[in-house]
Each structure stands twice: as C-alpha cells, then as structure tokens.
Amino acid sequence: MNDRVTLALPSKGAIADPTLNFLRDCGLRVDKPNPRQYTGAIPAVPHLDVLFQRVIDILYKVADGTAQLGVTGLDVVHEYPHDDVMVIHEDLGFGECKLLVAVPESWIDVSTMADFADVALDFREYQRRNIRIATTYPHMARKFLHGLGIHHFTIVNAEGAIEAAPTIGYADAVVDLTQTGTTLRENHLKPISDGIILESQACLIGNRGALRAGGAALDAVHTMLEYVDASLQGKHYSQVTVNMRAANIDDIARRLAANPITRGLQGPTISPIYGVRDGDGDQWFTITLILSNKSLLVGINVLREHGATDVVVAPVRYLFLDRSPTFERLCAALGEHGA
C-alpha cells in the first residue's frame, strides 16, 4: 500500500509566492532543494511529497488522481468543474480578485446587467450580430448571463491581454478576473456594478475517492488542516500582558469578568508579582488575555480603566481549538464519523 501523499502547490503566476509564504506562515515550510525543480516535501507533514503545476494542471492533477491534495484558484474550480474534486478549504486568505464583466468606458449609459441586456438586444437588431464578449471562463460567463436571461451573445476564446480585446477589436465586452481594476481602468474599461459573477481566492482541493478511502491522504489534510485552522484563528487576537493593583485576585477577576471584552477568550490568567506591594497593603498582579483584534484598544482603555500599566501586546501565531473545524467539515461531507 502506497503510503506516500502528493500535494499539487503553483509553480508560477499570481499565487506561486503567496501560497508558499501563506504554508510558511502556518507552519508547513515547503522545502524545494533546487529552484528548477517540480518537487519538494514539508517536513512537518509525513509522508507527503510537493509537486509544482500550472494552477489549472493542478485541478486535473487532483482529479485523475496523481496528486491527492492541490492549492488553486476557487475561480479554476468553477470553471473546470470535476465530480472527483472537492473543495476543502474555500478562502485561504490570499490570492482574492473578482471574475466580472467589464464594458467600455464609452459606454456611458452600461451600468448595470440590465443595460448590458438591452445593449445586446440592440447589437441583434441594428448591427444584425451578438454582442461579442472576449474571456478564458466561457462556462462561468454563458452560466451567468444565461441566468440573467441574456442569450445574444457570442464567447471570444481568448488568451493573455483580454483587456485589450474591446480596443483592438475583436470583442465588444470582457469577463475577466482582477484584483484592483487598474488593469481595467487603464485600457478603458470599466466593470458594471451587478456584473460580479465570482469572488475568487486560493483554496485547498482534494481528490475525494483518495480522501473517503481514509489512510495516508486523510492524515495528511488532517495534519494540514490543524495548522491552518490554528494559524488563521490566530490571526484574529492578540495577547496581552498587563500588571495591576489589586486587593486579592478575586478583586481582580471580578473586575476583569465584568466586561465580556476584557473577559478574552477563556477569561484572564492571573499570577501575583512575589514581593510587590503598595503601602496600602494592595498586591501588584500580573494579568494575560487573549483579546479579539477587532476590539482591542477598546480592551486596554478598559484595563487602563482598572489601573493596567506597562501593557504588552504580541500577535498569537496560532490559536488550536479543541478540534480543527474545517477537518471537522470535511468528514461531514465524505460521510465519516470520527475520522
């Protein structure tokens, strides 16, 4: 029985470096010996081996089989979608841009998907031909428009610089991704308001006969998973270390407990400073929390409010729950109950 994993990573484009950076940043450090090669290994993951693709190989990489794990675009999965591949993880937290339609700035009065639909009736009647719509996602773009119950439209296959495609000629229109709209912007074209057809970013995909048989691919994503997930929960907090005064420890808790932002995660821990105290008899404290980013200056006025000095603040690298949820998912949908 092979025992040995294979995880499909970018070997070039606009999530190769990214995707390295975000695995190194987990905590899964990928290790290619030679810059050349199509292969490395991550020594914090037995057993699995690394192999550099195309983004768009490594879909079907995962779906014939040969790698059982890949790291690609969610927009290359909706494209090209694969009964044997399955989404693991939608949003790893970078690579995001927007799969939209995108018209001539000319074309003042296009603002929304409504006025591309009359647009295309009129090219039907007045310049007897479809709206011609120039992109690398015929599949996503003919889903969405059919949606909308646009159907007068030709796809324009086309490669590399489709933004220049309504100046050239050979397209009235575009369905392309991008990331800022300068690319847009600068080849006067602008994206329509309701023309958003996917929110994309890097994702983690799986072979999902590899994975439901269990084994070796199953540890190997269980592994990676609990990483992730603790890498990315901690990206939401940060710890912080405060001294204060206090009477006993109870006086503290109670104070601290009060306030649900000040209460941190799990509550505060609180350790006495031996051998400091006030003239009053009052005890010196220090007291660690694990407060949410979004409100934590918040947090340390209310600390500051109880008496907190020299406050320290460190970023939580990683933040493991009692179980990683996205594995937790993942055995819902293959079906398996404590895997």
The other form holds:
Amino acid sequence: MNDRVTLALPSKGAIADPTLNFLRDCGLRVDKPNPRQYTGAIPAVPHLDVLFQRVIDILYKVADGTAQLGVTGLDVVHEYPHDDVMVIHEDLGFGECKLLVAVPESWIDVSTMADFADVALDFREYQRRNIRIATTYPHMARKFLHGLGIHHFTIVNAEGAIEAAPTIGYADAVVDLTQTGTTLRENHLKPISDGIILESQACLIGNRGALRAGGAALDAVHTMLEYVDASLQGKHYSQVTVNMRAANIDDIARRLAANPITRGLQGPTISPIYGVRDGDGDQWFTITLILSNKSLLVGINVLREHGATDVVVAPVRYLFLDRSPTFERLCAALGEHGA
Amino acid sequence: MSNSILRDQTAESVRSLATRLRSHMALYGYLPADAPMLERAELFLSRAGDQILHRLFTFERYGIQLALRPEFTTPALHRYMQELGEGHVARWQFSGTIFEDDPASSQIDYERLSIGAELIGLGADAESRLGADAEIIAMAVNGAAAAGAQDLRLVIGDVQLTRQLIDSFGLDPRTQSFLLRHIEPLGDPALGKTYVLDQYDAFLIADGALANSGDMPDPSNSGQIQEILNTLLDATERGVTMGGRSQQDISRRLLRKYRHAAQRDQIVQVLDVLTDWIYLGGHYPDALAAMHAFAPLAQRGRAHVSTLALLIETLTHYGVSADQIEIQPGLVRDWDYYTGVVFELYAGDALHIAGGGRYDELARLIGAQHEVPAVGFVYYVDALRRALSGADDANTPVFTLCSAQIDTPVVVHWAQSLREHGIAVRLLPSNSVDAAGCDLTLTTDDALRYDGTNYAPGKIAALVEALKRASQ
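Next, give the form predicted together with its partner chain, keeping in mind that what was shown is the form predicted on its own.
Shown next: the complete complex, the earlier chain at its head.
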C-alpha cells in the first residue's frame, strides 16, 4: 500500500499565490525547492507530496487518483462534475469570485435575466439567429439559461479574453468569472443583476475512493483539516487580556459570566496579580477572555464598565475545538456512502 | 431473477407491443419507414421548438453540427419534401430509438423507443384535412385498444381556435406568443391569472431603463420615443460594444416595452376571456356547444368549432365512442409547432399514452416555400406498457423443471413431451443457485411433481391442463 499522499495545488492563475499564503497562515507552509519545479512538500503533514498543476488539471488529477487531494476553484468542480471527486471544504475563504452573465453596457434596456430572455427572442425574430454567448463554462451556462426557460442561444466556446468577445464581434454576451468587475467594465460590459450563476471560491477536494480506503490519504486530510479549521475558527476571535480590581475572584467571575459577550468560550480565566493591593483591600486580577471579533468593542466596553483597564487584544491564530468539524463531516459523508 | 433477465423480458415485451402496434398501423396502409440516426442538427434546430432544443444531443464533425434524432416527425417531413413533394400523399409509420437529453434530470436515460405515424400531403381542402385528422386520431386510439389498453380517454383541442381568439384582440406578435405559451399555466389552478400577469410584468414590461427614464412618453408617438432613445444612446459612450445589436434594436425593444406597459389593462381583460375559454372544456357534445356559443369567438372561430364537431362525428364512424371524447379548448401542446387539431390519449385516469396533432407550418420552418399539410402522432411506449400491465405480458410463461441430472432420458422425455403440448420448459440441476424457483420436480419414481401433485409419465394430459390453467 502506498503511504505517500499527493496534494495538487494551483501552479498559476488567480488562486495560485493565495493558496500558498492561505496554507502558510494555517501553519501548513509549502516548501518549493525550486520555483521552476512542479513538486514541493508541506513539512507539517508527513508523507505528503505537493504537485503544482493548472486548476483544471488539479480536478482531473484528483479524479483519476494521481493526486488524492487538491485545492482548486468551486467553479471548476461545478463545471466538470465527477463522481470520483468530492468537495471536502468549500469555504476556504479566499479566491472569491462570481460566475455571471454580462452584456454590453450599451444594452441599456437589459438589467435582468427576464430582459435577457426577451432579447434572445429578438435575436431569433429580427436577426434570424441565436444570441451568442462566449464562455469557458458551457455546462453551467447552459444549465442556468435552460433553467430560466431561455433555450434559444448558442454557446461560443472560447479560451481567454472572454470579455473582449462582444467587442471583437464573435459573441453578443458573455458568461465569465469576475472578482471586482473591473475587467468587465474596461471591456464595456455590465453584469446582469440576477444573472449570477455561481458564487465561487477556493475549495479542498479529494478522491472519493482514496479517502474511503482510509490510510495515508485520510490521515493527511485529517491533519490538514485540523490546521485549516483551527485557523479559520481563530480568525473569528481575539484574545483579550485586561487588569481588573475586585474583592475576590468569585466576584469577577460572577460579573463577567452574567453577560454572554464577556463569558468568552467557556468562561474567563482569572489570575491574581501578586503584590498589588489598594487601600480598600481590593486585589488586582488579570482576566483573559476569547471574544468574537463581531462583538469585540462591545465586549471591551462591558469589561470597562466592570472596571477593566490595560486592555490588550491579540489575534487568535488557532482555535482548536474538541475535534475538526470538517473532518467529522467528511467521515460522515464517506460513511453514508458505504465507506 | 437478475436485472439483466428483467431487462431482457422488458425488451421482449416492448418488441411484442411494437409488433402489434405496427401491424395495426399497417391495416391503415402506413408503410414502415426509417430515418437516419444522425442528422444535421439544423434540421431540428430550425423547428424552433423550445421544448426540444436543449434536449438535443449534438456533435461537431469537420465544422458540421450533427444531432442524434430526437423524434421522427421532422425527418419524415424532410424526406417527404426531398423525395415526394407537393400533391403526393405519404403514410409512414416509424418505430425506433430516439435520443433526448434532460439536463435537469439526474437519471441517465437518454434513449427510448418511439412508435408513431405521419400522414403527410393529404389536406389540400378542408374535407381532406378533416379526413386526415380523423384517420390519425382513430388509428392512435384503435391501435392502443387493439393492444389491450382499457378505459381510453381522448382529449381533443385545436390550437388554431385559440390562436384565432388571441388574434382577435389585435396584440403584437410577441404578446400573442406570450399568451399562447402561458395557456397551460393559465389553466392550472395553482398558477392561474395572477401568475401569468406576474410573468407578463417580469418579461414584457419590467425594465430598469424604463423606470429611470423619466416621464412616460406618449406610446402612440413612435417618432418621439425613438428620438429620445437615440439621443440617450448617443449621449453615452457605450456604443463601442454593441454585441450584435444596433441602437435601433434597443430603441425598438424599449418602445415595445412602453407599448406592453400601456396595454396591461387590456391584457387583464384578455386573460379573463382566455380563462373562460379554457374552462369551457368538458365532454362532447356539451363542451362544443359551449364553445360555439362563446361570445368573444368570431364567426371564423365558430365555423372552426363546427369543423371540430364534424371531426368527432367522423371519429365515431371509426369506432371511437363519443363517451370517450373530451374537449379541452386550452389544449395547445407544443404551441409553436402545432397549427390545428391536437390530441392526447389517456388510459385510465392519468397514464398519458399517446399524443399528436396537425403541424402544417413545420415544412416552412425547415425550408419549404409553402405549407405542407401534415398530421401525426406518437405512442409513449413506456406509459402504454404500464397501461397494459398484465395484458401486455403475453409472453409464454417458462416453467422450470429441476432434477439432479438434466441429461437423463426421463428428464429429456418429460421436457420434450411438455414442449410438444406448447408448454415452455427450461431445465435446471437441483443444486443450481436458481433451483429455489423450480416449478416441476422429478420424483424418485420418474413422476413430475407440480403444485403438490405427482403426475406419472402417463398423466401428461392432466399436467398440461394444470400448467395451462396456471399460465392464464
């Protein structure tokens, strides 16, 4: 049995560098001995080899089992659905973009897909041809349009520079990925408001058979998911340390635990500061709390109201729960299908 | 029983059904015909049927787009135009595999058997058109009955009548198409008028440009609106990329939207009329009388209703009972394809086993200079098989004879004797994994045991009688 596992990562394109940065931030630094080489390693995951490929090839490599794991775009996975490929983590939080329908800005009469449907009929009626749509995502484009009852269109398969197709004249509209919309605007195109086909981002995929077999592939993905989940969880929280004066520990604990915001994850950690006691006999304590970033300032103000001072806030790099929720879900999914 | 055996039995059952249907159609003089499995895709694409376009399997070879045949009607008409032409009458029956993709379905079931008939070229005058319609409908009904289908219900409508009714309101072609396309949801109690009006607002009126374009111009003053819009377009610097549309295309569409907005009150009234029309449906002759008396129907429409009455009378001469017939004014089927009488055949309450109608304009869509009178139908073989249920499985039952050895003279003699009496027998060693399904077992005194009774070698007649009784 092969105890090596291959993780395919993007070699170029929009999510290549963000993938390496993301893994580094998760504590899964990728070592690439030579920029011209297509292999590498992640020291934190034993027995793991890294293979650099184009995003589309990553899907194929995982599908045929050459690589057991891969990071690619959700758009690629949806465009080329494959029974042997399963999405392990679809919310890695980078590489966000939208696959959408865009038309020339000059079409001032088109702002919804209902308009688009009407214009498609105009093409049939007045120009005796179908509306032409340039895309590298023919499968999703077709499914989306047919789902809206738009059947009269012709897909123009194109590679690269899709946005220029209407200007050049070989298409009337496009279905393309966009991150900020800048490229669309520069090419005098506008997105259709309800024409979003997919909200995509980077995802972790795996070969279903290899994962079901357990062993090295499942071990490797377990290690990766522990880091990934803990890192992504950590981004939502901050560690807050404050000094507070009180009669005793129970007094502080009672006051802070009464408010859900300052209760932290399980409750505050309170330590006495030795040697510091004021004239009333109160003692100083250091309190450490994990607060949600969403309510950080609210929480700090609550602490202040209780007399907290010297507030120090530090980012939480990892937040390991009792187990990796994504790995739990993966095991359940593999089990449901007869692992 | 393994799945493959089940599939084989299904295939045999389908073949048997196909043979019976084909024999029936042959009695009406319909010659077996075939169509190429691969056709140029444009033949089907130009048919312009919304329902079929995205279901085509297409391939490109040396720049030519080919498609697997999704139906027989278009190739039949194409062949008629190529080989026979005006004045000739073709009566063709088709039986073969057709291919359809269903992008919305997760089921991988791309091919199915299609059996149907086309009557092309008969219908230079109203009488012969009526005769052709009656012949096709009667053949479909009587063929299903001859195959064993029971409780048949024939639903008839006429697309032309509904078209004439819509035409009488003087609406633009896009609105007329919209209304025809929405006849079915209009008649659906769960959707109805509210849904159709919402669709009208969404597809024919709503527009961001309209909402922001200031005061509503006078819809009757096209020149004024055209000027405003052209100015608007010129004022922007968006004309660089037009994507196959001119400024005139855009202004024409916006103008049309203004008109659609202006006629919305009229659409509400039209939908009321159409709803009344749809709900006139019911059993013959009451439904036809109600249609004849329907006030909004013009004189031309009433004449058409009379023709429909004649059609039904002719059908009764063919043996189709008037009790079986139901009239549905809202039945339009594939509205951009059928041009006259349309029908659907049901077995029992729900099984839709056949459908068809008149499609005179299809010839023009695929390149003819004139219309070609044509009418046809297709059986939905899977549904028809379900309707036939037990009656359809007229396959000879096969009895399994089990013995420790299957090559002994006694076993062979028993088997051959039964076969001579028309009983199908297969031999199986007693230790076979399939032996649990044994019907007949050889006993130690060379008798055959069946259903708790032992039959000695001289009692073959009694055994045959018992087996035949069990087969019925």
